[in-house]
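The chain below stands alone and is given in structure tokens; this is the form predicted alone.
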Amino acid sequence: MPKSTRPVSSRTLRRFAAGDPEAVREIYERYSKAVFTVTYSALRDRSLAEEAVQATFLQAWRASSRFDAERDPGPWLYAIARRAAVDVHRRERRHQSREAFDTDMAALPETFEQTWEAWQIRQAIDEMPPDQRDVIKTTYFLGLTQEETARKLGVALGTVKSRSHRAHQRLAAMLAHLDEATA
């Protein structure tokens, strides 16, 4: 039976709960691909997902004394992986927000009306479904082409185009009041 489908022995689980580094390695060999799937599905970026996998197993090792050796470690590891992916995502979002802020400083609105309109646009984008919001932010705020956006988000070019189309329709509807204010 291949290692990836072989259940982990109760002896290995007890050694893991005791903090044995060799048992941690065995758990890693058995669960790392599944944990990667969890982190990649959340982050959609291979290098960030790999970072979250490492964080998952480090946190698991640190918490191994609290692990119940009578239970399957899979669900426990997957819960840690989801939290690790969220942590990585938040860190990246803060980093990207600072970059976007630095970029946006060059294009600050000059009047109160422009400031209000910019705030309305930002608020509308933040209220969009995540898939549409990501396409808008990546193409407009990061300045990527649709092809580059597709690679960055890990989706097909056609998906980026359809999400962009729906996002623009949604934004037009959400911001229709701005046209009425200037008319």
Second form
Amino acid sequence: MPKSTRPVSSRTLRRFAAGDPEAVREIYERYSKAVFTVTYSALRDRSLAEEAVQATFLQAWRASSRFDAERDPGPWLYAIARRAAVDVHRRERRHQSREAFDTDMAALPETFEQTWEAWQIRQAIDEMPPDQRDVIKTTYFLGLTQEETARKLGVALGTVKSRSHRAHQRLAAMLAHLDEATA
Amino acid sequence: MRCDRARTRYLAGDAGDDELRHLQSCPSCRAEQTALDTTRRTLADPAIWAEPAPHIADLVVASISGVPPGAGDSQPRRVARWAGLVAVAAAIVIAVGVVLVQRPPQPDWEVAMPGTDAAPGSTALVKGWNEKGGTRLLLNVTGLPDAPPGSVYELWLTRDAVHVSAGTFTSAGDVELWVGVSRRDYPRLWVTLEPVDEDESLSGINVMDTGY
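Can you now output the form predicted together with the partner chain? The one shown was the form predicted alone.
Up next: the whole complex, starting with the chain shown before.
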């Protein structure tokens, strides 16, 4: 059964900033899904998105001495991931339009605009207890009704409803928290 | 608490008349409406639920093994005394000149190539420059023993069952190779151990592989 993702300890962050390669795997396990959500949301190509994930963590490692271990690494990693996706996107554009010298390389598709929301939502999902996450994944990703979700997960309909309520409550709270942070 | 309940039920898609009325009349909830709709749309996006393939974790760990931490850190250091400053400035002028002459441009792509069970301690970071008529490749190979006498390591770029050789080498370290195809068309990179003989078929001894 999948586990909810735990925050990276401050000790791990200090080890990462100090250049300990073992810390990278822990940070990868915590953030790789959200990083992939960003790169996949932007690029819409699985293999390119995975390449951008690799580039993200490699660039983070290269910049580790500048990382402030006292701060949440999430926004920092998000910025690197988005930049990595932009680089991959522009490289692919160069390949696709070698003769089109007037191509506007600065233009990014709309998919890049929503990546911060996608990052936040993915983070909230990763932090959910697995039973709540399973319910909303089945509902949204598979498009099942609550009755179908109950049958698929082998739980009572009331259980699906209560888990769904708690999961959405968590997401609504996340949105309120975002508003406070940006107010 | 009423805002919380209304937003939660709206997000879940089961808001009743009471909650909908509240969302319309409450200024705070009205301001939240766009974010709630965006969240509902985003949750239905497959990208939210997608995960990278499990082997990407190993590729990341392999790719950093050849790169010192903070390698991208080029923050200048502060020099306190003017005499030292002059000496440092002169050194920087020389160093920048050397870098401008010797430093290759940033690669168009780079990928880690971990060792297989045939060479478990080995890894290579492969950098590629897309050039006219092909790709220049720079491999930084670590942990790979020297090829036994009478054999060489050979790098291949592969698409489906089509393999294109990028050349051979015999020991770890920096290896520069050239291949007349693009990684975009031939995405898999792998290295085999090949006997030096007239048989051009692949040995099947796969020692490093981007798809491993």
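Here, rigid core means the biggest group of C-alpha atoms that superpose within 1.5 Å across both forms. Positions refer to the first chain, counted from 1. Quantities reported herein were computed from a predicted structural model and do not represent experimental measurements.
Visitor: When the rigid core is used for the superposition, does R133 move between these two forms (threshold: C-alpha shift of 2 Å or more)?
Guide: Yes: R133 shifts by at least 2 Å between these two forms.
Visitor: So with the core overlaid, does the Cα of R15 end up 2 Å or more away between these two forms?
Guide: For R15, whose C-alpha is compared between these two forms after core superposition, the shift is less than 2 Å.
Visitor: How much does the C-alpha of V160 move between these two forms, in Å, given a rigid core overlay?
Guide: Between its two positions, the C-alpha of V160 lies 34.5 Å apart after core fitting.
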